[in-house]
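Here's a solo chain for you in structure tokens, the form predicted on its own.
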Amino acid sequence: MFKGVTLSSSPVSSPAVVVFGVLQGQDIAEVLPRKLAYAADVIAASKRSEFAAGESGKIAEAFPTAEGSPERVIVLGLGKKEKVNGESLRSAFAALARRLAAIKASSAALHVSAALDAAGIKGDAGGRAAGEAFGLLSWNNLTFKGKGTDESRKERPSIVLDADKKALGKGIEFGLRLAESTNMCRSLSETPPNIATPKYIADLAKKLAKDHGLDFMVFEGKDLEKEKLTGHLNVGKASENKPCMIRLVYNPEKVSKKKSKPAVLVGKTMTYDTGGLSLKVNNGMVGMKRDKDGGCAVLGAMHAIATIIKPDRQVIAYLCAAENSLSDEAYRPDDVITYRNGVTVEVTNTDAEGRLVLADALAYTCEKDDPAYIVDLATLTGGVIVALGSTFAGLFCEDDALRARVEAAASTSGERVWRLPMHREYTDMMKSPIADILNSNPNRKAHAGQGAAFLASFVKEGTPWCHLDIAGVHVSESDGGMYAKGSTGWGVRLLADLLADA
């Protein structure tokens, strides 16, 4: 939508558009500055029947003629007072952003604080919603457009935003920066597999570390063998693009005594998934460039953690990067893999590969890092899409305190999660007749739960752990709201909010 979005450091003298926010049923006069020269025009616009008196996301426009008036005034509906929250505000501000982009507005003064105050919403929270909406709409998926299309040459406007109160401006700035981290994730997600190989991901992580003071390490080749990271070795061995496990560490200037143990983030980073010898059929491979989106989200979150969140706890991230391909070197159904923690896995389906590489990181971090908690993100199962669609990510977490914190972060970020059960019966479904566990039970019952049960075998007992299955939420199938069609960057903002509480 936008080429760039910035927040003005001082009031814009002559904004192209002035925006007033109003609650549904609220008298527009309550939110207008006193003795506003063009108040009558704004009031008239707000009473137009199609505006529905402040319904969330609805817009009315006026073109005042009084001397000194802006060329255009927009009245933005923020919805019913009792229903205004971060999610509804993001939606409303996204509608505003789309309208401003359509008219190619170069600047907009946001007078929404009065309506936010009336709804009991703090200015920084409302501003964050606006910043995220505008920032996420500044992302585009045109990187790989060439000379064969005019789309990449279409002019996109840049816009300067002006906030009517300091708290609102502070929130906008935060939201814009958080959107920047999310957009980094989205761009990486959309990068095709002939470019975004495991090495490419590692190089990108290395640059991120150098630019923002993170520690960087990559396990590849003989290092994978030395550390017994057998999931990576087996899943990735059929590809000429060799696997690696990437480790990033954020070290705070001062660690809180109560937070001496690190938080650990783990991301499934399958740069492409053919299914291996259990080959995906028909068009099942299309879109598998996004099977790395768990790792993309973790990388985006580390950018946010290092640049804007800066928690007082060490944060360690693992990106489990491999390409699941085919060759005479490919691992097979019936193979048995032994992990560093001693657990043996019978491979029954080479298309259940993500959990095999995640198992390496989970076992490694439990042994080496003694984490305060672990959160992993993975496009793990089609079963979670059947269960929850594209509305919620599946949340598996048996630790009450960690689950509450993840749910609180999800509420703040608007990235919705829904708790799914873990039960001994699901664990029993993963038992192997010849090894400890199967990587996939052909019985499709509780498919998402099977994946979580498998991963649980690699988490040390007593370590708080949360598994987020993001297979249904990591991509938007249409252009609408804050998102263009394509990657959503799901998880970056949730993880940032989780670590803001450390």
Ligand code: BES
Contents of the next structure:
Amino acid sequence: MFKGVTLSSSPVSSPAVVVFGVLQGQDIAEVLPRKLAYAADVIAASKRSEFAAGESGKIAEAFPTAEGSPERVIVLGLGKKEKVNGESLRSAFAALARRLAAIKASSAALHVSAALDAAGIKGDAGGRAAGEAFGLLSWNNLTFKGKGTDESRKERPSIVLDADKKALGKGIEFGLRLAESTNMCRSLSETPPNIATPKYIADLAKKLAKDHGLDFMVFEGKDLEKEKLTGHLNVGKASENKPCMIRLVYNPEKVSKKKSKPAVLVGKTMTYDTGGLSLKVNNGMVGMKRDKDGGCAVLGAMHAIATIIKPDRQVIAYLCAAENSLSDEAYRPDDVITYRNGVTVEVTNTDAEGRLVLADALAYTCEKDDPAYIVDLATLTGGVIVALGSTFAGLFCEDDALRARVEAAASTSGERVWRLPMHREYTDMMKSPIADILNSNPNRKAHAGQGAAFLASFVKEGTPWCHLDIAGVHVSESDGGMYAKGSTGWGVRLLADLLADA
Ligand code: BES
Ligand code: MN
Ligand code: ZN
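Any chance you could show the form predicted in complex with this ligand after that form predicted on its own?
Entire complex below, previous chain first.
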């Protein structure tokens, strides 16, 4: 929508649009400054029936004529007092942002603090929601539009925002920066597989590390053999775009004594998933460029962690990057592979490849890093889409404390998670007659749970671990709310919030 959104550091002298936020049922006079020259116009606009008197995301407009008035005034409905929360505010501000983009407003002064106060929402929380909405709506999917696209379609307005209170402005700034990290994730996610190869992603991670003071390491070629990163070696074998495991480390200036162990983030980064020899059929392959979105989210989160969150705990990230392709060198159903922790896996389906690469990172980090906790994100199964649609990510976590923290972060960021069960019966389903475990049971039961049960074999007993299956939530099918059609950057803000609480 926007080319750029910035927060003005000093009051904008004559903003193109002045916005007043109002709650449903609230007297609009309460939110208008005293002796406002054009108060009558605003009140009249807010009484028009289509505005529904403050319903969340509804907009009423006035074009006052009094001397010194702005050209346009927008009254933004923020909904019922008791129902105002981060999610409702993000969607109300998204509606506002869409309107401001449509009218190409160059600046807007936001007077929403009075309504937020009345709803008991802190200015910085309200501002964050606005910043996220405007920031996420400034992402676009035009990178690959070429000479064949009308230049005018690529034109987008820039907007300057002005906040009526300091706390609101602080929140907006924070939200905008969270959105920037999220947008970085989305752009990488949308990058096609002929460009975004494992090497391309490693180079990007390296640049991120250099720009923001992270340690960077990549396991590729012989390193993968030396470190017995068998999943990467096998899944990535058939492609000329060779696999790699990327490791990034954020080192805080000062580590809190109580937080001496690192937090570990792991992301499935399948740059393309054809299914391998267990080839995907019909249209099942389309969109599999986004099978790297777990890794993209982890990368975006590391950006946020290094630039804005700066927790007092070390954070280690692993991106398990490979292309699941097919050739005469492809790994096959019936292969048996041995992991660095000694676990043997009978491959029954080369399309259950995500868990095979994630297993490398889980085993490696448990052995080398002594993690305080591990969170992995993966577009792991179609099964989770059947179960939860695009409404929730599937959450598997048997550690009560970690689960509570992930759920709290999810509720702050508005990226919804729903707990799914882990059970001995799922573990039993993964037993192999010839090796230790299968990568997929040929029956069609509980695919998402099978994935989690498989991964559990690579997490050291006692290490708190949370697996998020994001196959249903990483992409939006339509343009609406804060999101354009395409990648949502799901997880970046959740992980940032998780680490903000270290
Ligand atoms: N990347 C897919 C899962 C997926 C499906 C993500 C649809 C996004 C949209 C994953 O690698 C996969 O192929 N999973 C299989 C597992 C099965 C073979 C056990 C699935 O879910 O069908
Ligand atoms: Mn697959
Ligand atoms: Zn996959």
